[in-house]
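Below sits a lone chain in structure tokens, taken as the form predicted alone.
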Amino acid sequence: MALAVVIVILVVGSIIFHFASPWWFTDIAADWGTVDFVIDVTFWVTGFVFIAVNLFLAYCVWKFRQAPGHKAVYEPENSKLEVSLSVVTAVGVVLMLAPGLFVWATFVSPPDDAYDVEIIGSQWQWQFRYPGADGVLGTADTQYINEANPWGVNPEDPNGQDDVVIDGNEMHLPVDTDVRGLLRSKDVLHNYTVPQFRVKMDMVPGLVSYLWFRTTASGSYDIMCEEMCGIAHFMMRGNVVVEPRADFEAWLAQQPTFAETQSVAAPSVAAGQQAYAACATCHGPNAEGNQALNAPRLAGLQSWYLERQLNYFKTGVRGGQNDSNGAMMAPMAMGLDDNAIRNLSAYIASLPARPATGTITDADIDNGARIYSRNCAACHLDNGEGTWYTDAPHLAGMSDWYFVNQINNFRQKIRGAHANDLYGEQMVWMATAMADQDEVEDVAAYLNSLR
């Protein structure tokens, strides 16, 4: 009897929780209401099946219970039980699978006139391509990615020099507008879900999966990755800006093309040797740093990190509030053009990597190499080096009081909180893997003592 009256109270309990939880859909933004729907005919027929269920084994244990008088019959078969068994389930299977059929159909066919996004997944950032004026894409592979080219956009293809790329994780469409997303990851399985869209698709290596969806509402939404992806899967996220057209097409303008980006001229080591002679008073003659001044060591640094940095400080994303630092930096940084930052970039990359000379001398640097090749390897390499591909720096030699300082930055947001620090925003969640400041210092005393 005991056990009856739990599985009712179970049943009562799902249902008022259900009605309590604040868990429902969120506002839909594309037209995609019979995807909501075919989702409640589901829940209803499975929350009917639930409770019925339950009720009726609740009924079982109570009815048939141990008592004086009662004795267990044996019918191995009940023929119209299993008929009627076999119907009602199978109407519960086909109200369930039906109408999914018919939004599945509706989601394979995409309208004609569509507007051809491309999205591009990789451990763990998105970037996307507009079909420039001629309206259509060039092709693309993964075959034709590097450092100048993360698209992989066939630079044979006269259709794809046009076409307008952005290397971030901010998307943005018109509304109002059939847009179809054409989805390829670079590396690993990743998956493209905007929850107010409705709809969602793998993204699979070698392929070119899509999805579509009408926008109907002006906003900014989050786009996130539902595939197990690796160990910063849980921040590979983005956002959507759904727009008036004249606002898309103001900002699609600003975009560059793939031509634009591959025509830039390559900058000059010797004009960034001679900017260079303002820095060498805090960082050094050789850039290899002054912890004296918290002018930490930039030789070995890649170009395209410095270049990053460099504008970071320039336009406020970094040296903000709490950053006295960083704050040093920002003046000097506004007094350069993207020529000069170009050329200095160059410039201090090409000096040799020599470490900097360690200042933690009671680290554990066994424990520090154990964290790293646990969760920072994964986008700095096994050996510190870092790789444009995860934009990740070279790390290996680094001044150890500095990644020490950073690290604390990270976990206190003074640095990766700006709204245009997407790499930033990563490292804030990342710093947490060390658990407290000696596990901090171990890691950077196990990164100055790579060579």
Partner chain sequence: MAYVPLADQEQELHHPHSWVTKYVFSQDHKVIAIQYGSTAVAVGVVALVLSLLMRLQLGFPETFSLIDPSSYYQAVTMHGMIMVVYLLTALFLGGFGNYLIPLMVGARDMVFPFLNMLSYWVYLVSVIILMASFFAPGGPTGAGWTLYPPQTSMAGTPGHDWGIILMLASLAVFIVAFTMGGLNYVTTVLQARCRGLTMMRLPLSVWGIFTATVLGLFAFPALFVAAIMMAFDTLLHTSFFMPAIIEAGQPLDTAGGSPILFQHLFWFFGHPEVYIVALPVFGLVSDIISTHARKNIFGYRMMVWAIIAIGGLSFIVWAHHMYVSGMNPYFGFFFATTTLIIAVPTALKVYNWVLTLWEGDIRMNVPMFFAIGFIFTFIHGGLTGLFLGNVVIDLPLSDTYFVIAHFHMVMGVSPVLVFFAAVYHWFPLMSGKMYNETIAKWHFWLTFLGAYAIYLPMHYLGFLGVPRRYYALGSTDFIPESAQALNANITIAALIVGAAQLLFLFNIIWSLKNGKKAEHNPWGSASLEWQTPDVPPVHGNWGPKLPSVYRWAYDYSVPGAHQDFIPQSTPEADEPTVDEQHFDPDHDQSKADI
Given for the second form:
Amino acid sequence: MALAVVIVILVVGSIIFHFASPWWFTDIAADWGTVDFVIDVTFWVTGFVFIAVNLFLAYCVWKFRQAPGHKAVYEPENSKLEVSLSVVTAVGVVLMLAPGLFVWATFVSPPDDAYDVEIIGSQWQWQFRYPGADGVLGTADTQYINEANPWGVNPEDPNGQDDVVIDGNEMHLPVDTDVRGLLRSKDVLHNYTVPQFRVKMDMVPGLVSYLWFRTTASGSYDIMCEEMCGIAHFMMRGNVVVEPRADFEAWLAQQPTFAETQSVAAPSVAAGQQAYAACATCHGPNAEGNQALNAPRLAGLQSWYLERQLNYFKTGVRGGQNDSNGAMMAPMAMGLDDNAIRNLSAYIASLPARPATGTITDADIDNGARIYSRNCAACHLDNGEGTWYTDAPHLAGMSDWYFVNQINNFRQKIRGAHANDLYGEQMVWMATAMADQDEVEDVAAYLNSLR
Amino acid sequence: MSFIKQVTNKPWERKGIIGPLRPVGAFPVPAEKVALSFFLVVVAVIFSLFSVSYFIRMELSDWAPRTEPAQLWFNTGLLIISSILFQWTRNLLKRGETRNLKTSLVGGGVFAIAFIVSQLLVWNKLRAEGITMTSNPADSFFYLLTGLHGLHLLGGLWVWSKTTIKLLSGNAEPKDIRLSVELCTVYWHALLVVWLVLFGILANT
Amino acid sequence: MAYVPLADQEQELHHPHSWVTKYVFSQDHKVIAIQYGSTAVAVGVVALVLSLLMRLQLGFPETFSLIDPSSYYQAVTMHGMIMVVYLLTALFLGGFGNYLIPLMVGARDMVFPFLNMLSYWVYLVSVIILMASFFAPGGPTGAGWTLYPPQTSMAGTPGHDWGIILMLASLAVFIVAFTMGGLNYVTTVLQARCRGLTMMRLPLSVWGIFTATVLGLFAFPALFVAAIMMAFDTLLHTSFFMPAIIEAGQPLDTAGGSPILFQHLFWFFGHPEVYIVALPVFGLVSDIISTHARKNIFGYRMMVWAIIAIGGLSFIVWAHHMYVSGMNPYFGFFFATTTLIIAVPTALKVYNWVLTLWEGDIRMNVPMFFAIGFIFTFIHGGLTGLFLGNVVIDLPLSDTYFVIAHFHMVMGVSPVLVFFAAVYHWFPLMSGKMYNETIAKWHFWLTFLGAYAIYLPMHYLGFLGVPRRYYALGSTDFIPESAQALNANITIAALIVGAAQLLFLFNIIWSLKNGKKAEHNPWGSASLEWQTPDVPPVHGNWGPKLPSVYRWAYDYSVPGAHQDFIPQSTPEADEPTVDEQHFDPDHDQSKADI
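The form predicted alone done, now the form predicted in complex with its partner chain:
Everything in the complex follows now, all chains and molecules, and the chain you saw is the first one.
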């Protein structure tokens, strides 16, 4: 009896929940209204069955409950009824399946003139490649991947030279355009999902998968990885900007071609050394850092990391509100042009990396090692050297007090939350691997002890 | 009673005992044989899935097929003889003869052991030539499939050794080992078929 | 050799002499069943705790720091694998299969009691290996329960060295254990039925367990094959599944392998696995519903055919887990069609359960609460499956919380409700005691309503696009703040449901000692397992003489009978005579050719 009532309440409650729920598909930004249509059809069919069968169930439970003098009816089967129910079910299935297959047929055959964009996934970053003036993407393969060529473009292929390459998590697309995404992975399985586009597809190392959509609304949308790809899977984020064609063309024109990225002049270490004189006041003549001035050790950091951080300070991505130490650095970076930043970074990277003096005395280094190897080593490597591949800076022997500062900044979203900090959000969340201040210090002491 | 006829029965219509002591639909053989048949289906599924994987993997670019060593033909011969001897043992037991029984039973096992040893020699030779588990996926599959087949045969030899020891030590009359020998014989034939198929696949691709 | 019918054979039963051979290394199927069941439940409790840790992280990401990203993924993986393989498979086949098959087919034991015992101990070894990975360096694997290569063995995945090897070893050992048990179940059902028990007279429980076992025997090899090749890839760096890839900036020395091949093998096992769990559940719940509704299961024949059809179809739907895996997308047409076809026999089963209630005389005993709860959750879970099976809808919904909600509803909550129904139903037989009904009803309401409160909203997180396997959501432009509130509520519901299971454990353990003595056959069940001379049945089950079967398992409320059930082992002679008024010529016994 109670159960019959509860089932009715659950059915009614589910319907109310459904219609009152603010949680529903985000606004669509691609021409896949047909997918939404199939979902609607399925909702109507299954919703009807859900209501009808459950109400009938509740009715039976109530009506045929045990009562004095009541006896069950002996009825082994009723083939006619069972067959008709099966037929009705089959009709319902066809009703849902048929439109589904039609839409799938559209999905598997992209238009011939779709705009090809290559989307590359790696642990836990995105990269992109657009066809150059010749309209053709050059061949690519894992064997060509290195620090200077993270996309793996075949350097011998003439078609690839004018390809526009993006080494960052943001892609742009023109609006009202059929886009075919060619998906590649450099390491494990990944997945390209933009909820507003409604479609997704896995990226598989060793082959090129594809998906397509017609962009219909300008805007900026998140790219999510939706295939488990390792420890930072949940933080493999990117961004797609859909904009009017003219804006898109302008953006594309600013991006380097593959050939350009391969022929950049080497930075001048000598010029960097001259420019460093200004930095030495705080960071020390050998970039060894000075805690009294809140200047961290810089020696040992990779040049690409230094360049990026200097640019962040210069453009206000770092050193903003609440970051008092960062605010001291920001004006220093303001005066540097791109070339100066490159030279300076190259010089600092060339300095011998002596471990900074440890300042934390009562830390549990073993615990720090445990936390580090479980959560941090995936990007920063076991020896703390970091790698360009995961955009992870060198940490071994770093200033422990600075590490504590920065982790606290990440945890409080002082650092890493800026929209243009492409990689910072990963640290905001990975930093939670350290449960409290003690654990942060444990890891700091461990890193400081790494040689 | 056919399966279709059985499952279209309306069981509520008929009361009373149906069928003899043996339940309707049961196979007129010992339970061990039924279980062995199911086990052989499991084995067949395992090797089929490996073969399917083999054919799928073969299509990929880095596959470098190799000519199988001629010694495999010789090994195949050993396994065939082993199988024949088991069949012979089974027939002897069926007819109730005891002459040659020990020879044929021991011989069946010995030839199977010889097969395994000879397979290991092939492995050794290949390894000496630099063909290892990791040199090419085709080689990986070669070691995997031959190894797995050998392991199955070892499982059979375990049963064979128990049976043989029982017979030779005089702890068992020939009739006591009849079921074991019958099961072994079926198993040996099945593994021979598996080997012939594997060999066919390996040699032709 | 002269043929000796098994059912009539004086089986050489292993006669236990000491406590050890009676309760530890026992060859009695009932003891083995309870060993299987309690091991499965124990390991399930571990998985339950893992899920609660995950829920605390998801519901209150900035409040609790119980787990770091690494342990989150390890919890995800171990929770999934334990629940699917080590709990549900072992519980329904090793537990209920073992307990019920010999009793329901009227046999003294399984046909190979020693193998049966071995099966349990090998299963225990697999569980120990799995649990050992919690203590191994690097911890258990965190690759997700699907263990997709290449990431399983790569540095960015927790437990990529020891964890994954122990997982693969444990799975291989489990499969050996399952095969030993499975051969036993199949052979016992086929060969050891008692006199008069045709296949179509078997209770649906046996049909479900039997078919599921056959599926398992054919499906587990796929996992075995995949595990072996993956072990070689991990240990020896072969390239079965490993393509040329970069690990932390350095190229690996593998090339050419196909990660998608692994997925095909995995799901060729993985999808039948769903039915390896579901079919026994279908069977058990059918019998429970029929008994407590005092009515024959409606449409027995179609129920059997549906079990067989679902079992067969389950082998040709596997790639519906791979619609967006990067496999040839044209496969989508085929697999979407086969997948939705499965809906027809499955729906028919649901209709027949409800139609069994129709014009029944429903006793709202505790098992019936759970059984009806199951119908409700199974309808819900089955219908959401139609979304995911329809290939196009998979584009927005795959790898979101919709998938999580769907399979937990259909494969988590539903089987678990039937597990409880079955324990409450057969507990009086297994222990000879009754449980506390009040606690059991509390257990039902908390579990049933709590589970719905967890999973109904979770579907809507999926519609929203919240991806699964995310340690934290971070900031996105499509997930509103309110989703976090929803997550927090789901976590609270999960904690309540988790705690409610303590009621169950308490009730069972307490009742074993202090429960009221159960009557013989307290539910008035017609099937054979309740007709043993002793309750609980002793070793050998049937006393000196094996039973004979005279009718199907569902003679409830037969017109003219003086009680509302006639046990399968009741001969016609003992059947009360039919009174003139209700005489039905179709049921004229003289016409039956015996």
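Each form is matched to the other, and the largest set of C-alpha atoms that superpose within 1.5 Å is called the rigid core. Everything numeric in this text was worked out from a predicted model, so none of it was measured. Positions refer to the first chain, counted from 1.
**Student:** Would you say D27 moves its Cα by 2 Å or more between these two forms, aligning on the core?
**Tutor:** D27 C-alpha, core-superposed: shift of 2 Å or more.
**Student:** Would you tell me if P150 moves between these two forms by 2 Å or more at its C-alpha, with the rigid core held superposed?
**Tutor:** No, the C-alpha moves less than 2 Å.
**Student:** Once the two forms are fit on the core, has S14 moved its CA by at least 2 Å between these two forms?
**Tutor:** The answer is yes, as the C-alpha of S14 shifts between these two forms by 2 Å or more after core alignment.
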